[in-house]
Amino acid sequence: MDLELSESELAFQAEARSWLAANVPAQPLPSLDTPEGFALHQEWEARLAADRWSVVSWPREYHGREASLVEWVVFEEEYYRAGAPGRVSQNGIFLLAPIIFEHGTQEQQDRFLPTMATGERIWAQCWSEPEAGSDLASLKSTARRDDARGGWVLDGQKIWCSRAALAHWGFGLFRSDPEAQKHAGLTYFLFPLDAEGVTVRPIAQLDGEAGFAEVFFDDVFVPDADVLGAPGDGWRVAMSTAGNERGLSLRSPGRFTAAADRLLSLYAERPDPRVADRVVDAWLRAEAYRLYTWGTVTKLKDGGDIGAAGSVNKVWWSELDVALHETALDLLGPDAELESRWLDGYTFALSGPIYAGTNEIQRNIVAERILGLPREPKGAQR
């Protein structure tokens, strides 16, 4: 693993460095779970988008810069420690846009991807389902076939959809085959949240805002042309954006050790020695997990892939970002109920062991195909 920088990318975080530092938000933005922050950070990501900071890695003709995965993690790095506004468009840039550029048309990435980069258009992810959560497979919302007009009419209802209070536009697979095996016959669609016969109902957060919600098909009809990937071919299709979710690209180290070095700051100012050895050990973990993805990184560049170790990945960062944030509110002690940053961050933290599939379902797919455990017994799963 080298963690020495070539001259281009020492140039490539210096320009990166400079130009956050003139350009990030003086005053912390709104939540963007508010109809006043979702504008907002909507505004920042233009502002990205205009000097080509939105989407580094992609292609010059989409707002990108066509930076390696190196310059990837070293911008992701300066980001958060500039203290830049979270991304709104999150579900779309991370999640989707990869899979649009694998199994997108020529058509699809050019209708989408620019919005996608300046924010104009954002997405929410609409997975989960009642009795479907980190079950994906055995999700009931259908798709049927209608030749008439081209397309296809679905129905059913999502839940726990990020963003999509707000969101402008859906992405979720549907059962296009009741008589296929449960990971077959899964087709993926994209949808617009304002087509006719789709409801959206936001859900409170534990802080009251509305970054979810439950969204309700009745006859929706999607042309072919916003199908993803080929019809029935959805459960390979969503693996993709789920290794994703839980491995290198949604949650990039400098997340976390920005976090950790704000903990030590805190710290400084509140020394406090029964917490001493919290903040060592959580600013030790921020370290391993950027020492581990900058060791993923070398294996990426070498021809290598993620695999499973993106369920290692997803467990690790979800319960360092818990530990981060509650060794936080030990220190502030009751003065954290008046420091929102720390607070509004543990309150999201604590999702995190939960979404983009539960730890509990990583940890069995660690010990089944990393370790080579034998498969849980059925009916044991929690």
Second form
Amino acid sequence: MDLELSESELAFQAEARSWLAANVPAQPLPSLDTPEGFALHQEWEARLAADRWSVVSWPREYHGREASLVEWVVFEEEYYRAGAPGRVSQNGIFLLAPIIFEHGTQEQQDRFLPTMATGERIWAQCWSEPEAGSDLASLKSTARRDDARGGWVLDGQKIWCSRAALAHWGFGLFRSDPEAQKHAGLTYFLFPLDAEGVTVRPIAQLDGEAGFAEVFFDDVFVPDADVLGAPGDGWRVAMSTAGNERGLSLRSPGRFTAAADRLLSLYAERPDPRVADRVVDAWLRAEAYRLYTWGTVTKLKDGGDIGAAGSVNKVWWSELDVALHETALDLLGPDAELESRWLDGYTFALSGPIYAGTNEIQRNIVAERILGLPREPKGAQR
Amino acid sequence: MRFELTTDQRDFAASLDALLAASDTVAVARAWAEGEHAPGLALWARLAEQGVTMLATEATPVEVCIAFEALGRHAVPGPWVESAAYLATELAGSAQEAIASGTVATVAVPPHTPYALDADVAERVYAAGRDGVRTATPGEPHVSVDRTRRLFSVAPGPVHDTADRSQEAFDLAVLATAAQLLGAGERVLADAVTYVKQRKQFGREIGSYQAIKHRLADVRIALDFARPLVHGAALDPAPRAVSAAKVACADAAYLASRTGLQVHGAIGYTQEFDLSIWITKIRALVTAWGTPAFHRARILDSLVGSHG
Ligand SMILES: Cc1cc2nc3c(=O)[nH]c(=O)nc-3n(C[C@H](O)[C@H](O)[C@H](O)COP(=O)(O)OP(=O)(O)OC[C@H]3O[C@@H](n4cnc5c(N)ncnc54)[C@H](O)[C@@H]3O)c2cc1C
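Could I see the form predicted together with its partner chain next, after the form predicted on its own?
Full complex below, order starting with the chain above.
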């Protein structure tokens, strides 16, 4: 058992560190959910991609470096330590790309991955529906076969689609076989958000910004070439990324250890013994997450599968994120209510226990699949 | 980078676990609490044969943690931390050899460990102070919440030779206590899970109710994130890492004990029911070898220096 990086990993770390030191914008970029900030974040993605830092683990032909999993975690640590901008392309890179690599055709990989890597095309995840949140498999939006045109016609409504107000393309599940049972008969589609029949209506979030949106589909045509995986197999295809979302990819430990470091600096500036224990606990939980991740990386390197442990992970990072920010606000005292990076981080953190499968659902998964407790009387879980 | 136990380490853990599972450790602990030490001393000897008493000198802190997790899981009584972690590190020469080969010894290390555990059974009793380690004679007994922990005031005698490693000895004792808490927490969770799958109320297994499931899931999560802190500290037992492991294991095990008690209902509240052995042990170990407040302060000091 060891935590040593190899020589080549250390070299990779040094290269990433010096590139970031030279390139990270001195001033934080405006929010990526404003048109101006969105454009600046896209430029940042392009700059990352130009030197192969936007998708380090991808093949070289798609702007990657073929970095190992260890190197990926190392890069993420450096990225957040350097205070680099949030990733406007994260839905595509972290949630969609793994399924395109796994289930996409060669043609789809060549068509979709390069512009995802450069940030030229930003993707939105269109999974939830007004009546299908936690119970995602109860979704009602439909896909109707159109043999004449060689494709499908989509109808219905998606909601809470992050980035959709400004994003270019979406990915989501539609019911392609009304006769089939709940989880069967779903198909995974990719579609431009400016296609004919698509209406995007931004929704302001708690912080006032239109972080997510409703998307309405009114006879939207999607050619067969934009179906991901086999028709009717959408649930299985989609679930292969749900684990990514909760597990490692969306929330690498780097962002929390970096936030814990900032919390410690804040404490050093404004020490308050009444908050001291919580500062320690926030640091400690981030440290536990960092070490836990190396265990996960080892398992994956050995060819293992994270499985339901992704749910253990998700509850931890989402609650850790809230705790880190609440503690910072307590240190800020009466200034806590004023606009600040901590307050922005706090409002964002509040959504963590809700998205990517609520923490109640994750606890059900931990209890049923890890502890082996009896299943809920009925119902599906994402 | 390989942050997982090696095959040898896993095998060592499994063999200790098998030995302890076959040793009726509950009966051993109950006898120990009644002042009948023979079964506990016999078990001590068997564990010494397996090398548990020489891990601190002959192996690494990872093996020490593996052993103490097993001791906690099976609620093995006796001054294990005192002998096999603290004294094994701090004593030198023949005294150290005696401990490695299975001599039961104990120590008081004020202020965090003011009483010597099981000083009435230990062949050798010590007291650590600023000027080193002294031999000591047991005085007045004190009653612990954990009936298997028999605590004694000690009267220090002459100064004894040491390896002059009191800081490492203290930190290894803290880490071993953390691992013991982890094992105890795992045991309570396992027993609670077994129970809630059997016990029925309102026509259903109580484990199918979400209120119960979510509480047990939280215990699973807390223990899962305490373990890497133990292993991280074992690889590099710096004071901050050791304190982090102790705080996390104390919190997780305490959560396990509270939850374990709650899901058992009244039966869990009886001394006769075996769960009580772990619930009271966890409570005692939470404050043994440095309270959570002490360890949190030590972490904060190391992170931001003196903090007023
Ligand atoms: C900031 C943010 C960004 C998001 N981004 C996206 C996105 O990009 N794409 C997308 O498709 N979706 C997105 N979502 C939606 C998110 O996935 C859903 O909100 C989530 O799945 C929960 O669904 P719901 O909101 O309908 O709540 P509901 O499912 O109605 O749940 C409401 C409450 O009931 C609880 N509950 C429900 N079922 C159970 C059960 N079986 N047991 C116990 N408790 C239960 C839930 O835990 C929750 O507390 C986002 C949400 C947020 C907040």
